[in-house]
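The chain below stands alone and is given as structure tokens, in the form predicted alone.
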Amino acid sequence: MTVLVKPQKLADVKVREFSMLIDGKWVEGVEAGTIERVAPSHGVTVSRYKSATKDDAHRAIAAARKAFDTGHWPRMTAAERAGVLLKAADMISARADEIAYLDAIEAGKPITQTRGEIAGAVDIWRYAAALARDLHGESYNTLGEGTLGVVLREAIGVVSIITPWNFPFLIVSQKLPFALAAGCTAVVKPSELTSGSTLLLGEILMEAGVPAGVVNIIVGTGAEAGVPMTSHPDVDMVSFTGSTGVGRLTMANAAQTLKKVSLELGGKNPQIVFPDADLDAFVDAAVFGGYFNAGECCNAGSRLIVHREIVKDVTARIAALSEKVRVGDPLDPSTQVGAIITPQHLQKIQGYVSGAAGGGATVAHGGSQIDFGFGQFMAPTILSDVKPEMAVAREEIFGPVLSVLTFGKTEEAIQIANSVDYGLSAGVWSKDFDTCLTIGRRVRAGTIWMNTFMDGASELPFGGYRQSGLGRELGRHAVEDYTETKTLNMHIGARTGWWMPR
């Protein structure tokens, strides 16, 4: 039986009220439409935004253009971007109780979790202001007596960035100072269900010094705000995180203008556990792993893929581990998960649990609703006896559920890693260091993680293979991803053209 944590009745709950930053305002929508934020954990109102149509967008997408085109953001030195970043992250630091509030009440993610993704998201942000500085070309002087080449790195120009609801402010934080590092101007649309911390973020940034129109935020749905974002001909490129079916409508509207784009989407993610594995640390990973965030996140290591020798004892252990795990308010500092992000997607999480039980499938721990008579949650589960052709095993859940594979031999097992349509990060588990790097070597994902699971670092780069999107966010790259470059081919002296005597 898991660990309950009943949250409390929110009593006399003031409703945040938010409006649209566009060109330096705060601003209704066109149409003055509105969309509200019940929590997931209470059930209550917590938020109210003003919705954005698609002249909203055209408005925030216009504001950004002429701030890129004539604006001074793309004209100052990188000293002084960087500066306004670093203030950024400062400011962000010390608001990071009232964001950390935000994104726990919105998204239903515990709030001790929450404080520590803003801890990570201020980290970003001052990698991302060193990195500013470090941007550079090159030169080539090697091309002959009469020929110097140079290389430019130049901003992008307008980018539109598109944001999910399971991690609002971190998400934002590896796309957003990167982009206005290069010198970039921005559309920033977050989900319309956790939208708060990023229309906070808008209020850090102009208080930090970011000149009016060089990022907008605007609210609404992907259908009303988030195409015309994906399609508008004076945006240079998307960057969008997100499910992989609205990864691919995204490609497909930016293709229409050939923008670059960037996509971060969806993961179907391995641990593979070897029998002389310390398991007391993998039993613990794959608790973290798999329940960390209620499961919902793109990382979450949802498929174990357990040597068959060792699999009755792993699968008990971490049953009788996912029993200690606090599940309820996310108010609570004790609780490690949260709500599930709304109705619609507990049942669907359900839908697949059913769909596993009723194909062969057993459920070795959990597999239920917990009803606190308000909100929305799921109970850890696990799910054993689980054939790589199952959905459970294919598809991404979103939800807290392990499904438990078996594999003989290190063949089978990288076999069944590989076998899905995504490729975002994986996991080994093994004292030989030949197995482990063999894996990372075969195994086609992102990130390997070796002997751990989940860490992470503002220096390291962050993408997937396949469907789990295109190109890389963070790492030392991740500021020239928001580049163009520019040959500049200078001849020196006298030029002996095609029609001149020789």
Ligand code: NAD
The other form holds:
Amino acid sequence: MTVLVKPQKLADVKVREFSMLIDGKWVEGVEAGTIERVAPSHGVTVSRYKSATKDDAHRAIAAARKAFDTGHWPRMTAAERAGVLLKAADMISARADEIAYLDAIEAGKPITQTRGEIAGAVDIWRYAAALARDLHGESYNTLGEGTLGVVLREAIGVVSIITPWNFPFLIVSQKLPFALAAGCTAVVKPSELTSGSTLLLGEILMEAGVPAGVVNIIVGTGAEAGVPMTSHPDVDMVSFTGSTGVGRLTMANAAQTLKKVSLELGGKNPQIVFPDADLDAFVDAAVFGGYFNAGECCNAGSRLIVHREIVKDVTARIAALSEKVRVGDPLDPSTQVGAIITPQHLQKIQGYVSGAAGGGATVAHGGSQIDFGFGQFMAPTILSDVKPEMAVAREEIFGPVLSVLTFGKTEEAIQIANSVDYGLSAGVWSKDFDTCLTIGRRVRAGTIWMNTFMDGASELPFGGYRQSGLGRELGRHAVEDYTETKTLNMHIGARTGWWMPR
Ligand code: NAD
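I have the form predicted alone already, so could you send the form predicted in complex with nicotinamide-adenine-dinucleotide (NAD)?
Expanding to the full complex; the earlier chain stays at the top.
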């Protein structure tokens, strides 16, 4: 088994109440409906939100439209916008404990991890501030005596930002600061399961000096609040992170008015390991890649593609290390794996495990839920003897479940790695430079880690191939993603026209 950390009773649970932010005001919503969030680790209500209807979404879009078309934000200097973003970064840092607590209690994530995510988010806000001041177009002085060409980068307009529950504060921070840096205005909808930290961000942004209407935050379901955000004609761009299924719907809705769409979707990421690798480092990364965030991670390294010569030894070593993983109370600083987001999701994960066991895979470790009497938790699980065609080798389980597959030749490993619909990230483990580069060039994924896994930096672009998404976040082009390109084609001197004599 793993090491269990039973959640301590929450002393004096105060249910935190949140309103939504529209046009600079905290409002109740047209129907004043509410959504309650029950902590997945403790089974008690911890947050209550005002839930948005379609009309609220329309009001938020109208506010963002007005702020873009007539407001100060898109018209101020980039230096002024950067100043506001830097102030926001300092304020996020000052309230990091409060934000980290909200993400931990609403999402069931370990508190040490959420603190790391907030620190990472602060860095992104600062990076976006730096990029804001360097946003520029191009000029062409090479088009002949009579022509000067200038290419402008203009803010794209109103952006809908829709985020999932698995990294609530980090993911909104991968989008919003860059949209703001470009001069856009936004309507933001966090997941209805984990909206607290995004609403705190709204408070911070208002205090940091973001003008009314520039950032609007609504809470609600996808069907009610999300659909208008992806289909309303006044929205110019949709930046979505979530499941591949909803990503498809988002694109279809946005297609009606041909909005620009950026999609960060699911993954089924392989880690390929060769016999010459540093196996101690690999085993650690396999456990981290599989169980980090309880496996509820788009980047989870959920497919281990292991060379046949070492598969027995490596599986045994991963199982032994899995015994040491500490699962349970997200508020205990020693916990490494927290709770599963909802009871329904836990059932789905268990369905995958029992389906695989019934289909010929072996449960080499874990395989069942952990019962503390409240909340929902899943034991770190290893499935061996997995074949590439099984559902657990192809579909995103989104739980702490590792599937072990085998290969003989490098070509076979590449073929297995590329055989799924996803292409978000991959890892390769070998001391041989040629092996790493061959895998790095041939595996079709947006990020390839070599002798490491799930590292990242604000400077490095992130996103997926194929059904893992469209576009890239972070990196030096992140602000450009929220712009339109405009060509100024200028004529110098007397123009020789169509009808004019030459
Ligand atoms: P989800 O697709 O169910 O929901 C994501 C967001 O979309 C939520 O805010 C939800 O309310 C909203 N939504 C739902 N239906 C909608 C609709 N019809 N129109 C508009 N919005 C709608 O995803 P989830 O369960 O919250 O998150 C898990 C998924 O997110 C996984 O598939 C994971 O791989 C993916 N993810 C991807 C990345 C990445 O960067 N590639 C990062 C994190 C999570």
